[in-house]
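Presented below, as structure tokens, is a lone chain in the form predicted on its own.
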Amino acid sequence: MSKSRAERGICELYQEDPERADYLVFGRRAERDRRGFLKGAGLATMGAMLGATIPFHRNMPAGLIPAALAEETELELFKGKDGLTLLNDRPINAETPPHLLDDAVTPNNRHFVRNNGTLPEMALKMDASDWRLTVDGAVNNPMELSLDDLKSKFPVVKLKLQIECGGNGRAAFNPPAKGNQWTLGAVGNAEWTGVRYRDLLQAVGVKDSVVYTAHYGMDGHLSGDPDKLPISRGVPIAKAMEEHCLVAFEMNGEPIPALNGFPVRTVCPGWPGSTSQKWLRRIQLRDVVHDGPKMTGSSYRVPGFPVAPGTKVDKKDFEIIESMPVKSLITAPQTNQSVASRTLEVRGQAWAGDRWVQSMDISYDFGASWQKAELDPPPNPFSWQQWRSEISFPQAGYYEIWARATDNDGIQQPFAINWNPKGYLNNSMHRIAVTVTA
């Protein structure tokens, strides 16, 4: 088994090394005796996942996935994600090819999926009748809210907001970085309906000591241990109070799909998608920086200074990622196309974390010259911006179209990657290939 990949799907694990898979899936003590029988904590964990003991467990061959766990319910849901590329099946992670991101608003079936654990039963059933949100911690008035409370007690707003995984573009890092090997499509721009995060916080009364929020979801840890959380991140209180941060319950006018966080999630646009907690059940206000799973160490952090590729960095030198960098994507035409015309319309999307995109440029001569693209203003802050330009090719042949965005602070997309150990924040220029035959 390759040591360079931290996340691997259950199918891949069992195909390559069944006994190692049992060890990883059912716990550190999921060992087998010399006859190959599952024993100890591994058997207990498997039983807990099934909700019953296994009387004939001694007859189970190494690598057997119990039928109750092999129904692939989550993968059935993934079938509704038209055209997405599945990177991992446990947990499900899938990206959208750039040519399917041409819409101003990303349809639900084309929005990427980045999960850390297993889907909660509530999401699988799409039934929010028992859902409650607790808002507590360093507050004056702790609250518990139902979905009806959320919709009726606070102003409801609709905003087009982009979410991008912090590891989008990781596949281009060399030396490789561990984790899902995202290429370009771990980003989407849906219209979210919900209440402003700050309205909830103002209702509970934020104490002066608060510096950070903590988000808790209903998703399960891959080990099946109910006492473990797959992920629990948060944001500085100032970000939570920003008027475009939402606690959302609809995505493009419909209940949020199960894979994207039903029934409720936070949307903290412009920051890594991990701050937009799915299947939300609790918001805790803290007087320290939150230290939940994937908040500490090197998770969603980069070195505080440039490092050479392959450098080992001390964990104390990592800083939490906040605003994502300026970036753009070519959505039309699809790469590796042949065109029978000397003129071609090129289209795409651009975004810039907490900022906005000020200008777009494209090149078809390997960066020797650049031409301005027409750039639309965002419909609201934190939405991506559409752009387009027409290229006139001088003759037939092979061309590369390069795109670069510049934000309102004058920061421009680089050609090369700024390497970091975890493979985050790749905002290098997008390039596509076109062959002109005319």
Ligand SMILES: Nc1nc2c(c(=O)[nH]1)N[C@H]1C(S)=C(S)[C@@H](COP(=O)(O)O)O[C@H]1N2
Given for the second form:
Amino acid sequence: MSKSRAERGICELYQEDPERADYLVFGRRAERDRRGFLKGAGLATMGAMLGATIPFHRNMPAGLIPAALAEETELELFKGKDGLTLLNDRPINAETPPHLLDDAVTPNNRHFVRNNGTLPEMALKMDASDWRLTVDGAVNNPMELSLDDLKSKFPVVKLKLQIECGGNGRAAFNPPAKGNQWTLGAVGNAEWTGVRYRDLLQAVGVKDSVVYTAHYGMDGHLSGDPDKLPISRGVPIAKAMEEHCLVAFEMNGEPIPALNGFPVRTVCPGWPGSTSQKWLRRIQLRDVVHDGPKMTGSSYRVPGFPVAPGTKVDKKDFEIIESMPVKSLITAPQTNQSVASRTLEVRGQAWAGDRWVQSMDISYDFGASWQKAELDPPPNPFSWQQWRSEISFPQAGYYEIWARATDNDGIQQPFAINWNPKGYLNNSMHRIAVTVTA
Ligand SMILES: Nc1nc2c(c(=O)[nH]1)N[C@H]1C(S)=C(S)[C@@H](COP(=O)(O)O)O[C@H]1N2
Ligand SMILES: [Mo]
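And the form predicted together with this ligand, for comparison with the form predicted on its own?
What follows is the whole complex; the chain from before opens it.
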């Protein structure tokens, strides 16, 4: 994976070329005086990001990354994640290698992290006493709820729900697409405890004119500008009314980890992870399609028709991604292992957005023939499904195992990537390498 394609972290940028990093972070306005010290608007921007003026700014060497911006705390939190690959340190973005996604329910310390901004104080402190959720907009009775209200005024449910980032698999795009270079692991299937999204909507009384929801979180914009939101997405009202959409306050029986949205987040399973707003503070009901940051332009959108790799697509031809496509992972064995046996159990997970997985096929002869794997039904809709299959290799040597899921509409994972400009929805088959020595 080439570095230039990656969305890089602030620390790495500063390490490589501090002056250029200043320029990138503080923009055109990173003007300097003759001795190289930041001045004018650039200095003001740095001050705004730090939330204070800098009395000794004349002593700050050019290209010094202010320690407060290095997000040590967030990196510390990341260290609690077990074996995840860090793709970016500001904002924190980390994925799970497939062999660590072998569990039916993804543990908190193995759930991927996709942040667009900086963590809110409340999550860093893990203290929800001041937390309130506002539900307003085109409703009859706007509400403000505390965490206790949420837990006591509505039925509480527990569901295993898969969340996958719309950009999972982007690293394989050619020509490459900008953004985090996710390979396979921007997906997880935790057990979420919360209230049904629709119970909240029924309590506020949604007006007939409502077409879309809008989600607002407490995370900060990378610029430090308090008036800017890193991301604010939503879903059509019909999706929010679907009984498996949650406003969740626990992940695997514990408060939601800071990096994954403490204290409360939406979980809109089967749709791009970006619809599952973390650090939730407000749900607004709208009578137009929500137009918050990352809803418009080409964010989380693909052309409404297939395009050849590299095609420049007109903005008006992009459509919002709704259900994610059918997909699967091989979680055991880990790729590139030697096995001293002619028989091997292969296992993995499969999921299909709003649909479910009907069958699972495995090939160990580069797709010339396929064998059916045993496939579990989902424990509840929108959970991923576990599958397994026993392979008997004819002789020693190098093999590839390919996995292919088919959803209940008969749609099958492709071998090749369905290219689109922003690198979304890569559901091409997962392949692993195995060397048989017996
Ligand atoms: N407030 C807020 N919510 C957010 C994001 C964010 O940056 N801020 N990222 C979204 C994206 S793009 C994804 S894929 C999921 C990832 O959830 P996770 O970090 O718990 O895996 O959170 C979504 N919710
Ligand atoms: Mo995402």
